[in-house]
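As structure tokens, one chain now follows by itself in the form predicted on its own.
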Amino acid sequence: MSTLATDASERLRQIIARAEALYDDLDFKVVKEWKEQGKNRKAIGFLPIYVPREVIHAAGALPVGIMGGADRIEIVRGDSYFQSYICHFPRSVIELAVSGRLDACDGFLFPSICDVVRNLSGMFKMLFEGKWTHYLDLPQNFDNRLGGRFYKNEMRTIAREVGKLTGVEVTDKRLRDSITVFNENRTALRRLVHARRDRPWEIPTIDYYLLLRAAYLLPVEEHTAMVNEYVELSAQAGRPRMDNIRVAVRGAFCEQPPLGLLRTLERAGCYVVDDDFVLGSRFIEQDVDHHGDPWDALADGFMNRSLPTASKYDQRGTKHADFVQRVRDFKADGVIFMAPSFCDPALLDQPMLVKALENAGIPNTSFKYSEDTGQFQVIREQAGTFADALKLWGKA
């Protein structure tokens, strides 16, 4: 290995070590440190999948993604707040809350994902009586005169309430500036996504995932620099190419898979070239217009240029055809559906996506997981069999 490749590999290791430390920061120490660096700094925690982080940023606060405790936290009191037949994610979020780990957040946003998250917002209002808690009801009608107007009112409410906490008024100029900063982040993430699509052996799934997760804790400017440096160095590290198939993954948009599961997929012979992991960090893929009315631009970004997901209404009726086209565009050999157990949006959406893939002749397989899944042998055997079938016969 050349000196250049060795140096690049070492620096990549440092970047991912930093990203993994953020992933393991269940006490949100990095948020506390950020708040200590400036007067009247505030942090607003939000639940996946999507909130308008630009508005929070323009109000002078740090948007902080709350992703649950995964397999790194024991659920002691969280189970007492919910029935047993729901996903694991909300119970671990409650555990983070009642154990004091979310005390660094000065307010909370709960976007409309499902009934469980809607109820979770009510519980937070009781658990944090002195903190601002808001249920963000995203539009289901995408007509600018109806859904657009509704969503702009929601964003202005967030701007006003967060501004009360920070003492910063969200002017149009401040919001345009924030959009510009997040557009730079979108550009960096597109570079990462396209580099992994074209050369997946250079960007392991674990690295890619940890970089996405870092967006939920770091200031956006710092995260953009981290991603850009990683993409530049990944092409220099000389990582070997394996005889893996290319797969797209769907269903993991809210409750996130444990790191061990992602490692299992690659060890089973699968390069993940497309996914819906940590969707809130890149929900609007293309740049948002920062020249005209910023509220209109953000509303248009959500309604007309955001990624499809099971929790967003498919008003145009093209989601399934678009998914087939995306699988082809990313040159995936097949699709793996991996939804969290009891995730109603993902599991209700899956049969229709499967039908669209089968009609298009695209192989697929499926399994379920929980964020605290600890045994992966069965998943490895299933994913490995899927990979071997595609390599040998071109179909599963």
Second form
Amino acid sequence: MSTLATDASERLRQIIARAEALYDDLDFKVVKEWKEQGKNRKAIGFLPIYVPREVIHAAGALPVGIMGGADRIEIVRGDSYFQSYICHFPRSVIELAVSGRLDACDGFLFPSICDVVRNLSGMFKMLFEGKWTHYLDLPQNFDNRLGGRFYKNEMRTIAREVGKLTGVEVTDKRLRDSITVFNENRTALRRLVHARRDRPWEIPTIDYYLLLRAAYLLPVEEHTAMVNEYVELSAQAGRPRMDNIRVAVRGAFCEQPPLGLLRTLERAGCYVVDDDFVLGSRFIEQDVDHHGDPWDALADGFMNRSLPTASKYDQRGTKHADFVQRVRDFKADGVIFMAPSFCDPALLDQPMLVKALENAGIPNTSFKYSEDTGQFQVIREQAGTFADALKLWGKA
Amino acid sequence: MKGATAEKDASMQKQKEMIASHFTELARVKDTGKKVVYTFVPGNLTELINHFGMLPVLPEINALQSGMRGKSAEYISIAEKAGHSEDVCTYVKTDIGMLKAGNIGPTGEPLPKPDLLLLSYTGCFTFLKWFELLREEYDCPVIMLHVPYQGEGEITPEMRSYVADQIREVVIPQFEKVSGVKYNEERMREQMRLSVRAEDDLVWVLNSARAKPSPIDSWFGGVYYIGPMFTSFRGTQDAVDYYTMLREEVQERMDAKLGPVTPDGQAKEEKYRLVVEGPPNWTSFREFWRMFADEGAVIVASSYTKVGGLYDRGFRHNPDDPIGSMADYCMGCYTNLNFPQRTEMLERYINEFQADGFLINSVKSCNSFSAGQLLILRELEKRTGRPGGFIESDLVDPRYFSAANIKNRLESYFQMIEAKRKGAKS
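Show the other one: the form predicted together with its partner chain, since we just had the form predicted on its own.
Next comes the full complex, this chain leading.
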């Protein structure tokens, strides 16, 4: 290995070590440190999938993604709030909250995604009276005059309420500036996604995932720099190309897979070239207009240019064709549906997407996980068999 | 006598005729040319559908009827074999399975295909996916009526105008297009006057359970009482007549100090007055009801009978503002309330109906109801001091109805109430 490659590898290792430390930071120390660095700094926790972080940023607060506790937290009290047939995610969110780990957050945003997260918003209101908790009803009517107007009002409510906490008024200029820094972040994430699509051996799934997760804890400017540096160096590290198949993954947009599962997929012979992990970090892939009315621009971004996902109504009825096209654009050999157990949106969506793939002759397989899944042997065998079948016969 | 069929009240007969007539109309659409709308119960726009001379089909009612007719296990199995997960809502799977098995309705004839899917998406995300799935099966337009959730415990002017504007600018024009009928506000006011009359009587009936003994069971019996109001008949003279009749019958029972009619006839003694949160189980409905009736337990108020509107909390359709009140109606349904509102409503029921306790029937299929119910349980015990019970079942999947377990839990729960009473006396 050349010196350049060695240096690059070492720096990449440091970057990922930092990202992994953030991932492991279930006490949100990094958020507390950020708050201590300035006067009256506030942090707003938000749940998957998408909130307009630009608005929180413009109000002078730090948007903090609350993504559950994965397999790194023992659920002591969380289980006593939910029946066995409810997914795992709200258990670990409640566990984080009642154990005081979310105390660094001065408010919470619960975007509309499913009935469980919706009800969780009210549970937070009851359990943590006095903390600002808001249910963000994202529009399912995608007409600018109807859903757009409603959504802009929702965003203004958030701006006003977060502004009350920080003492900062969200002016159009502030919001445009925030859109600009988030556009820089979008550019960096596009580079990351495209690099992984084009050269997946250079960016292991686990690295890619940890970089996405870092977006939910770091100030956006810092995250942008982190991603840009990683992408640049990844091309110099000389990582070997494996005989892996290329897969797209769907279903993991809310409750996140444990890291062990991501490692397992790659070890089983699958490069994940397209996915819906940490989807809110890149929900609007292209830049949002930062010249005109910033509220209109954000509304337009969500309503007309955000990625399709199970909890968003497919108004145009094109999700089958769009999905097949996306799989082809990303040159995936097949699709792995991996949804969390009891995830209504993902599991109800799945039969429709499977049908679309089958009609297009695209191989696919599916399994379920939970954020605290600890046994991966069965998944490894399934993913491995899928990969072998595609390599040998081009179909599963 | 156990298992005997209770004599049907005139109102029950009336409702049966109304439903039969509705399904006959559905069966005849090829001849009559009437258009068919598939839609959901919570936030339904029944007056509007009738206004345009269209006929509603309610997929969740299909599913519950399939459950009661013992068909849901087969339908669920068909859906699961077609790739639907065992984890998801069994209403959806029963409906999908029924569709794949020929979409045979309760009269034995196939239900007509929809001319329109009205996705009035109130209080349940699964509805959204359900109609995306149905859209794959039918070549017809879909209307998405997004009804915002009362996340902050209120209906804001912005929420109201969002829904009203969608009704005005999207729903009505699409209905006009499909039906060929023009919207007539004056005629809608007339319909709403009829709605109000029926709503007043339904509320009177539900409130009759404040009496001791309660002349009605507000959950097992209640699901029949809400039938015409929540399905196809609100805003019709038939509904007004039904509720007038029902009210008179209940008045007679109150005057005679009679309890509710149960699957085995007249209830004998009111030993426990309960408030229930959650839907019932449909696959073993009568067996489930008997578990309560045999113990002298009467449900005096329930949240499930509010999924199609909170009339008892004061809501009425408003002839002076038809579209605005449709918007209020949609947003006011029970599952569209936030958790603090739901908890407060149940607390009021427990106090106002002088309940001995409350029970949660947690159904696997319905996260909208179920997610977080354990917090409601704790909170209500804390606020009211009355004992709470918790049982688990499902809507229409018989695999999740364990009679022995539920009976056991209920018996323990009734013992808890007894112990509490003894403690209060000593």
